[in-house]
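Take a look at this single chain in structure tokens; it is the form predicted alone.
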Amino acid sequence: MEHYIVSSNTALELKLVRKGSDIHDSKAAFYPDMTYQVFGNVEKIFGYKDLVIKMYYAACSLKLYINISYSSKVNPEQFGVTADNIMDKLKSYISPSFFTNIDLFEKCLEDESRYKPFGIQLDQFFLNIKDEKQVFEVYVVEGENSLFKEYFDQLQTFVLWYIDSSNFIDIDDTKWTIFIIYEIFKNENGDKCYSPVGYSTVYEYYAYPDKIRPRISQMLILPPFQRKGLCAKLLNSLYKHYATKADVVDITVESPNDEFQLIRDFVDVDNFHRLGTFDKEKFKKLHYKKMVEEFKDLYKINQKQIRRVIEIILLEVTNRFDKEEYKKYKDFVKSRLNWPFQKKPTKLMLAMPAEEIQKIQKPDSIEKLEELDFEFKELEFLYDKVIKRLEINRTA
């Protein structure tokens, strides 16, 4: 029976379709990183062969194409058993409307040029990508749109395929707010289309007593479109749009995977030194308060994150060839580190076995120092990634 389980992540194929060639262009092509959302855990698909599921979107207006094609399926007679039923299985997640006809998905394409965006407009920017000049804009969408939530909720179908433990967000919550990422294209008629190409989701939490504090929730550049410094773009806009509203306190970002950090380290690090007071002396010499201010002021970086953009520029300046310099440099991160080891005893910790209370309570003791060691290499090492694509950044 082994021939008839296939995986999920092999058998799941996405396009986003600007032209009927598209649809028959292997190359358009691009497949899910998880599907445990939808097909369960182990990620498997049981009775069928060479199982595929095409999940095609129009690039612009998002209007779906499904097909699932197979060479033979179990036969439920001949072995007692059934095959998954894979749309009872999608059918929770994709909108109702739907096309099953690739003849008549393929006429739809000829209206994309009709969608334009929701919103307003925050950004317009131009990258040269395999030398050709690409056009991109990115929009904010605030307070409910039934024709907006029809749209949104095919758009984030991806965050299955993309975003661990992630969940669709309800936009009648007039709290979220939502940035779209367009590219700007000519279609084979020469019209000008708008196509998504990654979005952000941010809940405005209240701050007492008149404030707010927004909360990143969800970030995602299409696969297509990765690896272009989109993503940095995007957080970039998102600030951009923040800055202005007096009544935020700061933007916080909920559970940043590793990836997305790195992005969030890099963007902030780089706005840091683009400050009209940054002075690289001055704040080797830890005189940055002035420079802090600015940084807050501007971007709305809550303190935990300004803590850690000011140690990835202070590695940045380090000599980590000069012993003591080097050794104040750990010193000065690890005094963070080993703060939540430094608390006076709480009702958690009386619960605990008392070998664990002491290596807590007592900073100076061989685990204890073990772990900040390890701990701090931990952080050296990711912070060295965001100092590289500075690097690379400047010199591009």
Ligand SMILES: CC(C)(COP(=O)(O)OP(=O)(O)OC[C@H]1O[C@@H](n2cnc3c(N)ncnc32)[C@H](O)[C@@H]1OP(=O)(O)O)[C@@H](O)C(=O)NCCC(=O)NCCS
Contents of the next structure:
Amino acid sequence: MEHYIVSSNTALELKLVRKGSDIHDSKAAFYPDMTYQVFGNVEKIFGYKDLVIKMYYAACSLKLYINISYSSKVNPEQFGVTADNIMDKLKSYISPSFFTNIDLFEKCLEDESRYKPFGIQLDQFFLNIKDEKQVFEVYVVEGENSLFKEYFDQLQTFVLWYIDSSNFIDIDDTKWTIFIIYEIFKNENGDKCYSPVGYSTVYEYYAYPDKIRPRISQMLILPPFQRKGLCAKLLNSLYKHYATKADVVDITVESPNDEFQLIRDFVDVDNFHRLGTFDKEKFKKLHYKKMVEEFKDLYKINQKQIRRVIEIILLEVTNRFDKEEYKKYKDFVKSRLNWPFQKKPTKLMLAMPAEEIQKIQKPDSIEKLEELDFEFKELEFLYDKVIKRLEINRTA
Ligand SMILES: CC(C)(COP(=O)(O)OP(=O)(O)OC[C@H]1O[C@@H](n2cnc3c(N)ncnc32)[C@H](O)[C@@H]1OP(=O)(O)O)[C@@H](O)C(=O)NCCC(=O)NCCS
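Pass me the form predicted in complex with this ligand as well; I've looked at the form predicted alone already.
Full assembly next; the chain just shown is listed first.
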């Protein structure tokens, strides 16, 4: 019976198809990181041998082709159980119009150059990848029409496979702003085509009395385009968009994962270094008030993240072989890590379980100092990763 159980993470094959030959090119395929939202927590599909679920998107229009193939399917009369209904599970998440005929899908590729980006262009940049100059553009979409909704609903199906506990967003809510990054390429006829390679969704929360606080909700770069610096570029485009808006208090991020937090740290620290007011010596002496003001003004970074940026730059300029200097740095970071321990009981704390309150109000104990030390080391490890990326970036 186990021959009939397959991992949904390996059975699902995704492609962004630019030309007919991509359909048969195994190198064009990429696979999901997770599938539990669609196929259940154990990420298994029951009832098929050699199962392949093809979900191929036309690279520009995102028109979809779906095909399910297998070498054999469980026989309910023989085993008393039926195979999972794959199409039924998928249908709750995808738009009802998709191709099942590969020839028709291939034919639709001829029209791909007709699809132009929605919204307003924010940025254009070039990357040299394998000695080839690749062009990317970032667009911002605010309050677009039903055509965009249709297009975006296709694009956001990718979050199912790459973002934990993700939800589709409803762009009818005008507080959503979408940033999409496209790669520009020429098709076989030499026509310019725009293929989405990633996007970010931002919700513009109201801030009293007449301001907004944009919160980055999702950030996704599709697997074939990851680790090229595109997320960092997209984040900078997003900052650029909000920099000019007088009603923005600051930009926050909704529960960032570690990977995204590292990229955010890298982008923010890099931008800080580029400030007109940046002065390493003054910074070392903690005279960074003016620099922080300029930084806030230009990038609308929130207070909590600014503190992280300061800690990373201080680590960069601290001589860790100098015991006294290093201790000063540790104390600076630990003073921040320590603040929850110093809190007087609040209404929220009173509602917490007793052991949580104990942790918060714990007196200076060896246990607490060890905990702070451990937290510091974890943070230092992450900060060092950011510093390493900055160094690589400077020498590139
Ligand atoms: C997280 C995510 C958005 C990052 O996108 P990305 O475009 O790959 O990010 P970047 O390229 O800017 O940086 C990622 C890594 O690539 C490295 N990198 C950047 N340019 C590079 C290059 N030219 N060559 C080699 N490595 C490079 C960076 O140093 C970084 O390395 P690190 O992880 O060791 O620190 C992407 O992986 C993703 O969509 N993941 C799934 C969804 C998700 O987790 N989203 C975030 C929370 S909602």
